[in-house]
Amino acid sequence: MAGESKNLAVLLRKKGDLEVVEVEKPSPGENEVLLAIDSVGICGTDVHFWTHGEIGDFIVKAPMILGHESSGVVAALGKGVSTLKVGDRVAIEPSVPCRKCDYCKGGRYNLCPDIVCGSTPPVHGSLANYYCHAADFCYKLPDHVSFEEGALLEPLSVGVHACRRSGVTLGSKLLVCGAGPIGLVSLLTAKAMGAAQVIITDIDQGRLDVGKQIGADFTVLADSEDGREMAKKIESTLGCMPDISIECSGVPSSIQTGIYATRSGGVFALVGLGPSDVTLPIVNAAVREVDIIGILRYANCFPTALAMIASGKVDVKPLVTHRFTLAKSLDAFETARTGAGGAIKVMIKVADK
């Protein structure tokens, strides 16, 4: 098992200021495991950390681990952990929530005002040889899935709230902006869900070739920053306005676009995080009853992720285009933050085997 007798960790000194340093290993709390790190996805919330110090009002004020998109092997328990035993492969849901607050108990545990992030200032991540977690969030793996896939159900998790939020359902005609990994595993989700088409945009042909090969049914190059204009585009491309428009960029000209783009009477759910204020086409929205909803997170979506990969649904793996050692995580940063060499998801092998 990697790092018996000591612990590395990815560790954001301050912004910009990134390095892989040993750290103390920690020990279990009461309903709480010690988890052996075994594979770890790079988010662009990690990236953005390091390259901004900031996101919002989550600003990197101390030394934080970073790493959310996490898997590994339970290697010791806490006092009261009864789910789980010594050895057993698990994915990790890195948000932790209070459990007692009415968010928790009305099911919408993401909005749970005490919540406790994994990779958000100042608690710190997984990306480390050992790491300690609450046992009720993490996830056992079934033996025919892997711990690059257990990784992704944090990402996945994503695509299944914001598929379930904003109604995709059977026959559904979606757009999703944006084909980075949280469009491509709305895309997925979508498509699983029983969507009976789906349109993708981004300015990266690359990425919208990917696109295409899990699943898409159309995709369209965004070379405009002229919202109607390219809603226009996507509807002659469909054939149709979508009925559900799923915004995962952040940028205020996609998310124009999707308000747009959007049928009368549907859906537009905002994934993507870009700058705090966007000026939105609101009247158009208005006099047209689109209704527009936020996404954060997801809550109890980790088991739906889980079966659709278990039970082959969803095929997870084309997404992992760059894989590095925990010894190489700066370079797994910089092609992260980069794109080089058309990087989709970067997965960090933690273990040594």
Contents of the next structure:
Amino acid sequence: MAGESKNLAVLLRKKGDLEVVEVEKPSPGENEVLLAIDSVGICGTDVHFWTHGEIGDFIVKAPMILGHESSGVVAALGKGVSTLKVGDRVAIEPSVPCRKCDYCKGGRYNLCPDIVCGSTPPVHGSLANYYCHAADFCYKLPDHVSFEEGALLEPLSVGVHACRRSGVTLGSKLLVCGAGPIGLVSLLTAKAMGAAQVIITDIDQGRLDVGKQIGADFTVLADSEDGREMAKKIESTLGCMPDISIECSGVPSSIQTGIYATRSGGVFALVGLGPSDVTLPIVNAAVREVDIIGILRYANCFPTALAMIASGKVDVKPLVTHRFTLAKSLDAFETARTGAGGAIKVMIKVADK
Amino acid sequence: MAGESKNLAVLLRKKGDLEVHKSYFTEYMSVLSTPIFIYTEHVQLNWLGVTVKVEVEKPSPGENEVLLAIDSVGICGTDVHFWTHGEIGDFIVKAPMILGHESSGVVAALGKGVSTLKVGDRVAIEPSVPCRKCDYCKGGRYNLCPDIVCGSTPPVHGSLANYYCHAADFCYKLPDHVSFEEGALLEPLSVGVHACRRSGVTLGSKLLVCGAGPIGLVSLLTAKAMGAAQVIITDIDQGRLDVGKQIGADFTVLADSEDGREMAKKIESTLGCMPDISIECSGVPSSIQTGIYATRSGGVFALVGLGPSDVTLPIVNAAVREVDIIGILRYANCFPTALAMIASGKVDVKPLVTHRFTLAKSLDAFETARTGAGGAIKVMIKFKTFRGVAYSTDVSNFYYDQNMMPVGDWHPRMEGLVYYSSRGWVHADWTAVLARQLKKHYGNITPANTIRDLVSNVQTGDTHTAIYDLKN
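What would the structure be for the form predicted together with its partner chain, rather than the form predicted on its own?
The next block holds the full complex; its first chain is the one shown before.
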């Protein structure tokens, strides 16, 4: 059933070497579906693999297709698929676990040691015309939810996972460090969960303005690397110390700020990834029982994220600032890399010509 | 009416300057800054025909407080650290401070409003008293109260003294079969309870404990009591590991490398899997790193040990494996649990006490605690060798006749030595019970013995009760 149409993909041959090339069109295996991809958002990790060739232990050793924030249309069904039909519009949860280990059975499948993650070496991502994926990790989009919103379910799910694990609830007072896409989806999710007040920090005033526009109660420019000083500024702006901090930048001074800023007995959630080893004010955190919890992607969050969007409770559309066709992918990645023109989420419209 | 008292205390004047100090009660402030005035008066005791004048102290603790005659106090690493360094973090010794916060003793007097305890009750002390009014206190996490008053954290005096006042509701009555030493050990044991609770230790847990000092050992004991399936413990000292093994650790690993990843591998291969939970009790940076690397993904790393303020941590490793790093500050609502564990016999903390010193030898005690010489784990300071409480449960006969003459010995029905006086058979409240106890302790007592020979430092809180020290 080889398709008439070509399969073009954004291929990272090696660090610094990104190109739109034709690749073989895949066929769906058992319990898989073949998708005609429509929209793919560029994530910071995609950019990092391009510029550095590695993140931690994951090293680009062979050419790899990028992209994991995707949506598309079911083009063909593999054997055994009954939950979807051809023509269904879906969003993709890009990481597929083994389903058999203790983590999977216990519901924390994001920690599955054998999880297969699109666009993490050596696994191909979904920045291509055609892509195969496990049918149960594709979520059918209601008609009124756009493909772009579908592609944004992936970062939004990170926000859901972060807010859940850190205990955001009705009345919470929250600090979000970093107003990039992850900080902004954390802000949106927290508000949807009933957080009373959210204060957001960033080094870029433009991003803070977007944060204010989509619901932040307060913004603070992160103009100091002194964690204690920034924490005081946050406290005086918010009027109290936040119960919960969600750190989305990975920058060491921002992590230190978040720890100092959090109220005793509160939670500091670390989403942002930066240097492997960071000097932390660990006694300050420990004697105030500020728990430091890590956030790895998501588990059982996509349905919630989809419900948030479908209900109209959350509007993620303002996050998409730039759109490029597949042919202009290199420009797209350059924009994402530099943040030029106030770029927040850069979307590649794969289905557009 | 303030008089000179017999209150001796271990006073830290400043860093490096520790002294067994005779404090006058007029100087001595309770944790709630209520001055204690001691009145002395003479009461006459008639016993076996001898009239004895005994100097009795009548202290007055503050409202809702009790005055305690301290019996046993364990030395904590923080006490030692204040002595050697004069500070811990933001807490700096700026004025002389009495040390000690792992204590037990006997209620010697009741302040106004105290109804939950009575004179003579043997209690263990929870040394940190919160404000009770703030959100933390109301929410049950009173250990985080910003206005908490902690004994032996500057500037608040501790309990290494003959007498000490404390909030009555932070004193826990010990059952008769729980010793004063076990009572003093409730404080570190409560830290173990808090650590195990916060980190989610439960039936079947596989646990790593880093550090086999008192805190590591009480964490091990608590974890096992909670049903942990296997506990592996690390330390730099083989002797401490041996004690750990003896009291229940399934595996021990000598921490002979500062390479966290290497140690973590060793732990995993010894245990047979990665532990779900790690409780770090040393505060040493390489041990903290080891604990993080060693913990299974999705697990919990609890930090009890305090070391340098800022430590370089493998934070991405922890974050991408969702190993949560949680701090442990003392305890909240843990003493009752710790007491129940000891009282039920489920947990035996007695092996932890390795050295005992009298109050007079406190400096030796601190030196032993500081160096760990002789395999020291928990060093206990003992205020008295014997301490007894005589109290009358019979409230019907209160005659106290100065002209009593001894006419008989033991009268079983009246449960005490009885005397014949002009009013008939009577026995004087606590003196009779005291006499019975002395008889039991010393065997036969002849009329030649006087109370003065046998006891000293008799204190009465009221006509029902006296506390005394047996001379040995």
